[in-house]
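Below, in structure tokens: the form predicted alone, a single chain.
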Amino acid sequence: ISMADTGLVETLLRRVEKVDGGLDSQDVATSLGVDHQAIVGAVKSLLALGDVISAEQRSSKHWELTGEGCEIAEQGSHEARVVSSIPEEGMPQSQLMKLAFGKVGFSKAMSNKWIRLDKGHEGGPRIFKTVEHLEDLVRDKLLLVQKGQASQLEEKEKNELKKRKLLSEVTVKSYWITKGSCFSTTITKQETELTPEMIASGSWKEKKFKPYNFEALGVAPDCGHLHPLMKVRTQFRQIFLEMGFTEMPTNNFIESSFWNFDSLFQPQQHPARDQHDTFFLSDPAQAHEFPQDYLERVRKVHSEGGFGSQGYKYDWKIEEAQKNILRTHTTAVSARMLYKLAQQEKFTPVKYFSIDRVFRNETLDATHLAEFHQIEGVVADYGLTLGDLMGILHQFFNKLGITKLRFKPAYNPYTEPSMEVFSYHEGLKKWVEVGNSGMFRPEMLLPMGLPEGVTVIAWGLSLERPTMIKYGINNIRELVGHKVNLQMVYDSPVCRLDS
């Protein structure tokens, strides 16, 4: 209890002894000229120190005036200072109705039949007062609720004062206080720690202790957290893992245009190769290494076709796929990943993915930014048909909890066929976009040198849009980026995605 306290606790403590019954807070405030809340703070810190007084928290409704209340006891009600400012000759309607308290004095008056309107005076519409004298009852009934007298006016007349405005019923919260089983008008503060000191000298035996509260939670302990997304990918990682893939190295954001899109047979003219759609970089501009009997074959199916394909027959130019970017997928680290598998004396059967940060020149909105995580998945191997891919992602998408799956025929310039996978969204009770898929076209495998027969298919979706619907996020700004509330990442509970 601070010094400031002491002295209103004491004298407290001392009205309590006086009384045989108890006292109300309020009662104590008025009568010391005090503050209520100064009152419930001695009250508070009297509870605090066990069982000196016991208190039971009431509460008392009582009437108020309204500030137009208080200025109606003061000068008087509308109506009355109408009669009051009519001269006997009478005064214009339009006259009166300037006057601030004109408009409800005038039809409060009227219906009193205190004053009377000649609508047919020469000189428009007049009013004349047809009493002399009279009762202001309702100044008189407010000033009894001023000195506390409400109790004499019956329930009626409050409230019409209340629908008036003038009056307003107050609650108010007050202790009803009484001695407590160790009360005493000397306050001797509790301890709250055992010390040697105490147990060596035998003090403690007359000391009081302060109970200890066992609901009081502790500290929570500063750790770091991990964001939704990052839960989200771990999740995503384990069940590739559990799959048997392997997880691809993605640590390269830029790319050279040759990677990202000549080498997956995607044209030059392609607008998705667009300033609008793509980042490029101005230092380093251009890309210089590349294997040169690859670069050659890729140059030829482009321009002339080969392998059963007729290309796009036009003239494809080393500058454009010389251009660094910012890679706009991860299956440009595919790409690169199938190339050097190609390059092995015998060909074996892969399964890799991967699961990091793209970029695309996007108008930022609710579901889209500039930057994103893609998810990937792909498999190579002899003789693989469309049928396994779709046993792949039902068994993929199982493991994340999604069991209802759609496919839908779609264009990739680099997979054909390709699909687009849809699932039932539960509680948007329809069908959502999921992911895309499909198997990579011969035109941009067999330029690799991968083996005739070898087929890989492969599947990609963004890992933002699952987080967002596990952890019922509307706007991904909310998710990623310099608006994101922290509080939202510490709060955010562990991902178990129900397989």
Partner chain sequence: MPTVSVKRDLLFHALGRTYTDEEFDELCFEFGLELDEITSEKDIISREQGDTKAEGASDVILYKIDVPANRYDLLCLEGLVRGLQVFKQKMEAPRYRRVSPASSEPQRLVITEETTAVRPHAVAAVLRNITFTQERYDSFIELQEKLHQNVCRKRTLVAIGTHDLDTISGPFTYTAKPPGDIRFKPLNQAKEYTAQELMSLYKTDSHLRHYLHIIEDEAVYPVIYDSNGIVLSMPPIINGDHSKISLNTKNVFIECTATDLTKAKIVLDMMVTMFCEYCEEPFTVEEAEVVYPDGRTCQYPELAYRKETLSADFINRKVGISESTEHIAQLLTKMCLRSEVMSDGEQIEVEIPPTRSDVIHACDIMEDAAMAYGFNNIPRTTPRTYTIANQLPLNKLSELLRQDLAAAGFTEALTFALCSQEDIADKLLKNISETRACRISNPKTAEFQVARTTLLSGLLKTVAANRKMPLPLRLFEISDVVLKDESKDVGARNNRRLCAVYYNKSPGFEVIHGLMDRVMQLLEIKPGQGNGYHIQAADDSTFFPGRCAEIFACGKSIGRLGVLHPDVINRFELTMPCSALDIDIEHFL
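Positions refer to the first chain, counted from 1. All figures in this text were calculated on a predicted structure; none of them were measured in a lab. Between two forms, the rigid core is the largest collection of C-alphas that superpose within 1.5 Å. What changes on going to the form predicted in complex with the partner chain:
- With the core held fixed, residue 202 shows a CA shift of 2 Å or greater between the two forms.
- Superposed on the core, the two forms differ at residue 155: its CA moves 2 Å or more between the two forms.
- Core-superposed comparison between the two forms: CA of residue 103 displaced by 2 Å or more.
So that was the form predicted alone. Now I'd like the form predicted in complex with the partner chain, please.
The next block holds one chain only.
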């Protein structure tokens, strides 16, 4: 409360103290003869102190004089002024009409019969007054309104004055002020914040504190933020770790066609190996080291068959296998890991996972980029079944909050059977594809040297798609790459996939 207002505030408080019910701020202003806005200011300062007073806003209709009305209240009505300006000997009409109030006042005074007109007077029409004393009712009524006593007038009278543009009806906002639960006529200065001195001296006990505005937002903490896609990656890693899966070393974006395709029994003429689908390298263009006997078994199974397979019966070329590419899937790493596993003296069951970048030389659109993250899970053990694959997928997707799954037969060169995983999307009210899965083909596993009875089940999905669904992003460029809006990163919530 500023010092200047203090007097008014205290006056207002004393007025409030005296009344039983409450009072209207407009009335206070009138009776104190101050501007209503000053009273409103005093009410607001008191409200900020807590429950000293309570004030309820109300609005009321109220009559006010117009500019012309004010003039009349001061100087009399036009007709009265006409009468008082005419001397005993009368006045030429033309002279009267020159006065500001002449025209209006003349006709009103005529109809009131306060004057008469002698048209035949020598020297032109002349006006004479017919009364000595008159009652200027219009002015009296306006004076009543000016004093705030408009209620003494009849509705009809007020409307008539309104028609003459002497009165207007305005809406007035005011406060109905009553005592609050902590009403007092003296005001203590309020503290804004607790200080160390107050704590030390205990003075806080005596002080009143200015209330906080809990409607306002707090100050944003000065902090860093993790990227939403990486937050989702962390959650997927967590899920795999909870399920006992070991992370594969996928930090090799450049891969030979051999590990990316040939080792997976993907034929050399397969469209995925086309220039239009895969990024090939010009430098370093070729890989130069392969496990030779394994490479020979791969060549054989492609070109001649074996391991129970007819093979593809084509001319397998080492030159195709040597071509370096940007890996098109992390399954290239799974192949390396399974080959490594097969070289162990004794087979041990494994569960592997990875989440890392893969690259496709594809046409780009709102949901496809040249690089994205692939999530992959692999289990190798004796006697695994298709039912096991579906069971493990069920558990995996359960952890993502996806409980309704169904499986569609599909084709993939390195898995047989292959299954597309669909989940029921409650929002879209339809089944949507959420991943791919299958059992690795014997033509892939047996040349590696894995034992005959070992089955390897695997599945994969992209990291971007569930993230886009989770965060409601429609264009992948709003999520990944340098064009993302950092505000999106700043504002992204924590990631709980199952809620």
